[in-house]
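What follows is a single chain, given as structure tokens, in the form predicted alone.
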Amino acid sequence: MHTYSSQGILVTFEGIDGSGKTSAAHALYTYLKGRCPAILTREPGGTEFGKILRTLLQGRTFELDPKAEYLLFAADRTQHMQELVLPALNEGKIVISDRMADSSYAYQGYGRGVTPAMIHAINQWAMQGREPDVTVYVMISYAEARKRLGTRNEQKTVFEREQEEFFERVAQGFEAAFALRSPESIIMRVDGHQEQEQVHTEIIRLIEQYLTQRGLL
């Protein structure tokens, strides 16, 4: 059951590598921080724990059993939220978050085999039966993704290795996560082909109306 703080709202980006969502997110981030209380987190990485565990999931050498894989980010969401989300929810303030549970879900559950029901049983203790007020979900094809990694002059991560056919199971499992959420918890899904500034109008213009509508704008 979903359980919503009296404060603060709570806003995660989900896609695939590649589909725009960090630079929607620190765009949305931009545009509130000046009209009411918002902070901008990520996970992996929110806190000093999760900058480690993300230098080792995402840049690691070796091989790790896909159920180690997901419990490590698991970990990383328990201390994220115990540490700074929902503090800041308590606070008042709007969270925008780059990635959550619906991530591990899509990427562990159905990218990696990891059984989806105890992901899901997983997150929602990590998570303190929290879920997203928000989620935008920005869609891109496997196509347009792989174009713009390629354009990017850094290493990838163990994901972005990834081929085409994990892409489309991973696309498979966020539509299966977000089938799971609560009716009160929406999912705005954004096109991502479009131009950045396209994709980044729409989020803010989507999320404005949202704020609006519960009296925070």
Second form
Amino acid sequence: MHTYSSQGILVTFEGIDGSGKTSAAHALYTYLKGRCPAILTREPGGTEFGKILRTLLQGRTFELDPKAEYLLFAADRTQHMQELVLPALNEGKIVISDRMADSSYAYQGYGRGVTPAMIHAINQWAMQGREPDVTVYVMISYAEARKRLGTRNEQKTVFEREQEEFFERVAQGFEAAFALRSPESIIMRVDGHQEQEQVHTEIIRLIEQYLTQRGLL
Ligand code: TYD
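Next, report the structure of the form predicted together with ligand TYD; the form predicted alone has already been given.
Shown next: the complete complex, the earlier chain at its head.
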């Protein structure tokens, strides 16, 4: 029987739309769940309140000021941390979140032009100062991501309808967000152009190594 520290591990997945991070987060969760206490969640939409915000943010048909858009993501994040993420971490669980604060820095900050310093400050407040222990960043070119989104049988969200320049800024924003992290917070960059199987295997191997080193597996 393993003993788990009272402080869990926060693993976030980041990447542009169509990067494959959602299926990678699921694959990691499926691998971990029989081995250690783990939960899978997402932003926006990890809580009941968040689900309402997710529908509003992704499917809206009206213009929204970028600051207002950011504050809705921040409201979702605040509730998500308080209601779900921090309690699970306090129980020593591994929390896997499909997107978190870096997405706001990248999409609303670099993508939409909201002052990044403001986003950083509010993100820290919403996160109650907790950084991810690990961020898995699935890196992919805009062209490949677009191809994948094109084959999905779903209505495109307001974000997915954005053009190449937007996603170039978003990718820069992710790097800028990672540069602000403290040295203990690890960024694992994974090449999203590989076969899906390979991407999943690589991520599972990296996280397995990390958790083993920390005595959690
Ligand atoms: P995601 O769950 O990856 O989309 P889907 O499951 O539909 O593929 O992310 C939802 C969208 O919200 C995505 O386009 C990025 C955007 N987003 C932001 O713009 N800012 C944020 O802070 C977050 C968390 C997401």
